[in-house]
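In the form predicted on its own, a lone chain appears below as C-alpha cells.
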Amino acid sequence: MNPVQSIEDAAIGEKREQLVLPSGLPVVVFPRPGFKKTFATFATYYGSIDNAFRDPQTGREITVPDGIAHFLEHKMFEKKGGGDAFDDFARLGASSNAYTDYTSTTFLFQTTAQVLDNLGILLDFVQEPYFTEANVEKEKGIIEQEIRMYLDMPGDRLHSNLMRALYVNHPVRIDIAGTVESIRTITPDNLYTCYRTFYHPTNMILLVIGDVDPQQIFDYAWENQKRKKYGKQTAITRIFPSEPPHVAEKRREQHMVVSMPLFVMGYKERGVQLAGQDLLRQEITYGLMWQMLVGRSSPLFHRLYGQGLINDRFYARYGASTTFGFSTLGGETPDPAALEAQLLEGLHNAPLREDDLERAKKREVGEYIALFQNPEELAYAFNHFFFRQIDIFDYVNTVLSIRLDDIERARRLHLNESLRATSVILPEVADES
C-alpha cells in the first residue's frame, strides 16, 4: 500500500489523512472526534456534460445520449438478483442518496453505527453494475416522469433557459437529466460503455468524514479493492465542441404558474481551460466581487431592496469547471425590466473599496471555517475541488492574496455585454375568453 499522507491546514487547525490504493482509488478521511454521524461519499469525475469522449480501450470516439450520466446514477442502485442498495443501507440504519451535476456523480450514505459495513455496501454497489434490456426500459419510464416534473418547476426552467441563452454549443446548455427523447434512446451497451470509461477507480474518490480511525478505513478499502482486481486505464479524453465568444440569445422568457416574476441574469466566462490554483483564484475573485457589488451589505442591494425590486432571496454567484464558467444573479421581482436596468447601471458604476474587500474576505474565511462543521457541505466542496485539481486547504491563503485591482479587473472583463443573457419566468396571462 502507498504511504498515508497527513495534510494540515495550519491556518484553521484542520487536517485530513489520505492515500491512493493500488487500484488507483484515492481515499480521504477527515477525522471528526465527537461527531455522532459519519458521512461518506463515493464520487466519479463524470457528469452530464461528458457526452462525447474516446473509449480508453479502443481509442474510438463515442457520442452518447444526453442525460446518460444521470440515468446511470439511477441504475447503479439496482442489484443483480433483485433488491437495491437503498434497502441494504436501511437494514443497517443508514440513509443513502446520490446526485449528478454537470461534472460529477456522487453516491453517499450517513450513519451513526456500523460504518465499515455501510462502507462495504457503498463500494460494492457502485462497482457492480447490472444493466439489462428490461431494467433499462423500466427506468426510462421513471426518469421520464422526473423530467416532466422538472419541466413544471419554475426555478428549474429559469436556470435551464438561462443556460440555453448563454451557451451556443457547450453541453452545459443541456438539462442534466436530458430530454424525454434522448433518454428513450439509451441502451444497456451505452451504460456499460460509460461505466467502463468513467467509473474506473483512477477517476473516482472515496471520502469519509466522522469520528473514525483513518487507518481502519484505509485497511478496509484496500481489502475491498484488492479482490476486484482492477487493471490500468489510460487517461480519459473528453471531447467538447468549440464555444464562440458570444451568447446564443440575449433573452428568454417563459410564462408559468408563478405569483411573481422570476428573474436571472447571467454572464458567460470567456477565460476557461483553467484548473488548480488558477481556477481557484478566479472563482474566489468573482465570489468576492459579487459580495462587494450586490452582497447584503452593499449599497446596490439596499437600494434595490428599498425599492421593492428584490427580496431576501436575491442571490449572485459564480461557478466554474475546467471547460465552462458563468455567473448568475437574480430572484423574485415585481418588475424584471426595472431590476435589469438598475443592475446594469449599478454593477458597472458601483465603487469598489478596499474596506469592502476586507469585509468580504473575512466573511469568506468565516464561511470556509464553518464548512468543517457540516460534513455534507464539506464533502461536496472537497470533491468539487478535487476533480478540478484544487486542494481545499489552499482556500484561505488564496482568499487573503486577492487584491482590489484583481476585483476591478474581474469586473471589467467578466461584466461584458456580449457575454450577458437574461432569463425571465412570467405569470401566465389569464384567458379572457
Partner chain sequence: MSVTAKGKGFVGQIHEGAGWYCFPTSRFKTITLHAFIINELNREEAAFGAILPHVLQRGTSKWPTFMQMEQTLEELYGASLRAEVGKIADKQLISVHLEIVNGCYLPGKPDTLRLGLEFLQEVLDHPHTRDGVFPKDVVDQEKDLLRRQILGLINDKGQYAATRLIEAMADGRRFGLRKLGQVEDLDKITPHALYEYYQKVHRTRPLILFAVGDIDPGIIEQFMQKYRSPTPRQELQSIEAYTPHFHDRFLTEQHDVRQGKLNLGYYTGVTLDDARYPAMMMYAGILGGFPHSKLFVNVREKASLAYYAYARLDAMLGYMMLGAGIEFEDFEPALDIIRQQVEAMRQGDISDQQWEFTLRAFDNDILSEEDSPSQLIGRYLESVMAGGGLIGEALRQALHDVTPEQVKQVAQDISLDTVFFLTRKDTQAKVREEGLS
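Any chance you could show the form predicted in complex with the partner chain after that form predicted on its own?
Lone chain follows.
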C-alpha cells in the first residue's frame, strides 16, 4: 500500500492522516479526540452538471436526463433482494443521509457506536448498485414530491431562476433535482451508465472524522476494497458546452405566495477553468471583496439596512468550481428596484480600505478555525476543496497573502454589467375571485 501521510496545521492544532488505496480510492481521517460521534462521507465527483460525457464502455458521447445524479443518489440506498441501506445503518445505531449538488454526490453516516461496521455498510451500499424497472418507477413518485416541495420554496425558485438567467448553455442552469418531466424518462439503463462512469474509486473520496484510530480505518477500508477488484478506469471525459460572455436574460420575475419580494442578483465569472491554489485564491479574494463591499461591517450594508431595503439575512458570496463560478447577492426587500440601484451604485464606488481588509481577513480565519468543531461543515468544505485539488490547510496562508490590489482587480473584472442578471420573486397579485 501507499504510505500514510500525516499533514498538520499546527497553528490551529489540527492534523489529518491520508492515503490512497491501491484501488485508487483516497481515504482521509481527521482524528477528533473526545468527540462522541464519528461522521463519515463517501463522495463522488459527480453532480447535476455532469449530464453529458463519453461513455467509458462504448466511447460514445451521450447526454442523460436532467436530475439523474440526484435520482441515482436516491436509488443507491436500495439493495438487491429488498431492504435498504437506511435499515442497515439503523440496525447498527447510525443515521445516514445523502445529498447531491452541482458537482458532487455525498453519502454519509454518523454514529456513536460500531464505526467500522458502519463504514463497511457505507462502502458496500454505494458500491453495489441495484436498479430495476420496478424500483426506478417507484422512486419517481417520491422524487416528484421532493421536486414539488422545492417548487413551493421561494428561496429555491429565486436561485433557480437566477441560474437560468445567468447561464446560456452551462448545465449549472438546470435544477439539481431536474424536473417532474425529465425524471420520468430515467431508466435503469441510463442509471447504470452514469454509475459505471462516475462511481469508480478513483473519482471518489472516503472521509472519516471522529475519535478513531486512522490506521484501523485504512486497514478496514482496504480489506473491503480489495474484495471488489476494481480495475483501471479510463479518464472521465465530461462535456460542457461553451458559455458565451453574456447572460441569457437580464432579469427573471415570478409570482408566488410570499409576503414580500425576494431579490437576488448574480455575476457570472469569466475566469473559469481554474483548479488548485489558483481557484482557492480566487474564491478567497472574491469572498473578502464581498465582505468589504457589502458585508455586515460595511457602510453600504448599514446604509441599505437603515433604509429598510435589506434585513440582517442579506448575503453576498461567491462559489466556484472548475467549469463555472458565480456570485449571488440577495435577500428579502420591499423594493427590489431601489435595492438593485443602490447596490450597483455602492458596489462600484465604495472605497476599498486596508483596515477593512485586515478585519475581513480576521473574520475568515476565525470562521475557518470554527469549521473544525463541526464535522458536517468540515466534511462539506474538505470534499469541496478536495475535488478541486485544493488542500484545506492552505486556507489561512492564502487568506493572509491577499492584498488590497487583488481586491481592486477582482472588483474590476468580476463586477461586469454584461455578466450580471437579476431574479425576483414577487407576491401574488391580490385575487378578487
